[in-house]
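The form predicted on its own is given below as one chain in structure tokens.
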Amino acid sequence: MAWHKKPKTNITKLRILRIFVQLIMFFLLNLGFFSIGATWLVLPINYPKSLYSSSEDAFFLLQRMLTDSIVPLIPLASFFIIGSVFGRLFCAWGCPFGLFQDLIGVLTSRIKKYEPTSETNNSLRQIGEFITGATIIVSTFIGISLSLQNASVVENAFGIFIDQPWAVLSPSVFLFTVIPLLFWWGGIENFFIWEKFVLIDLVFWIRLLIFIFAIILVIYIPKGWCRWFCPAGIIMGQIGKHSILGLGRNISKCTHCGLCEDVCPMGVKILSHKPEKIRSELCTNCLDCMAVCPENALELKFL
């Protein structure tokens, strides 16, 4: 489908603005690096706690509280309060791993992208739902086991999964924690010194393979990780379907040209939703559809 000149210009400006906002957010989330004190925030974003961060992903905190046998009221409040008002807006405008995916998309813009069908989108999303549910169940089980049994026995049984089960495999943890520490401790030399290279444990290689898979995925499927595998996104998607802030479509202006669906990085079938509100668990309020619409038929409003 041919692009209209004006919408293409609009969407380019919007995407530049969004990356700029994401970079500002990344700076604010890492104020500790500049020795600036900050209030600890719990946000529904895919970003692990680190030495310099001033915020933490609500899902990572939820895991840690469950494994410590603490009712996770704070992360749950973060999900429900922010999700019920803004939907998945933080996924598009504030998530550091979302920024990473957007930058990968810019750098690989000349590579042909593929858009899965709605059926594929829904089917693969079930993997993320399984990851989310399994992580919550395992975290709860660990917390109960630590309360009822000898702690050392439980710790030996679960090993590095004892604190935050999903964090061990998460590509965002690998990107923002493992890789920086690898350089910080000089561990990158392990890749060039055979004696050290062979000592890298199996878990590291599993993490690396998942991270490489995530990169390859987002090269060919825009926001592929956000769509299907991010636990924070899965939770926010279910809540965001009923958020106050959302996108509406003016049917008197809409010509059903399909440009909004073509440009949506999450593969939302906008025209198949009721015009009063696009109630999709995939919608991140990125506003690409608004920017590309030649008739200005889409608008952001409180519903």
Second form
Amino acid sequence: MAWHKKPKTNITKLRILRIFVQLIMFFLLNLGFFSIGATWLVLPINYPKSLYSSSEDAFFLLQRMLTDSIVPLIPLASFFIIGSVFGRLFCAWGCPFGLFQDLIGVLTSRIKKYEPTSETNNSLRQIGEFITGATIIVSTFIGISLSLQNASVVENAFGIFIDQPWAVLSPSVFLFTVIPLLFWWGGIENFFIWEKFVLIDLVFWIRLLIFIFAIILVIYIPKGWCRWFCPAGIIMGQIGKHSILGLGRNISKCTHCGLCEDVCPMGVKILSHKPEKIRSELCTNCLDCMAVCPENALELKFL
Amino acid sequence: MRSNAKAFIVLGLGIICLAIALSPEEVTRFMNMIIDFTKSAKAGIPSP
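Next up, the form predicted together with the partner chain in place of the form predicted on its own?
Following is the full complex, with the preceding chain placed first.
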């Protein structure tokens, strides 16, 4: 049908625009490269502290504050304020690990993608929620233990998880912190100084394995890491499904063609949600559904 | 409870957290922590 052409062009334009915005955000998050140091910006995105970052990842800061026995007011404020107003908007438009996943999606667009069933989605999401909850509980426990006991006893008990438990497992730490430290630290003239490779230890191999798993996951399931395992995404999903900004569906225009569900990178079952607002913990307001709708039945709205 | 009401309750909580966090003592503590954090990252420790 003729109308298929217009949505296809729209969605290509929108995806290019989104990658462009993500690249600008990545540039703004790395102002340290231009000797602009740490800023006050605490964002609910998957971008841990790296060599040149000028912002803070809210979830990593939350862990850090809990393990230091500090009430994590600023990360909580970041999650609550940004999540309640914009939902998971930053996941689609500002997260560097989201950009990495989008780029992998573009590079492997010829490979057949899989859409898991609702049951698989829910089960894997529960694993992510469990990991997020466990990370917060362990971080709190480390903080309390450190303030009550000898630090060396606690360090022996928690081992590699003592600093920030999720940092050991997170593929974004491997991509944005470990790899740049291995290769870029010390300048281009020291690119292959082998002494730097003493940093390779057990934690390195654990991170590498999880990183490879994340890449394979994302090749076959679009935004697989965002959907199920990103702790910031899981927290933002719970807050963001009640956000002020969100997508609504005009039922007088909607023909239930299902194109919106087909293109949704997060696999949201848009047509099964109430039309006035799509309240899904997975929706990142990427607007792919809006761009593809031939009837313009979907719209971004406040309240 | 309507979703909009939930959104405003969470927004209010966020603003309260921010207001407490921006008290002068908290600001100093927070900035010191960020500075320490940046120094340790630049000292070559792989975990952030």
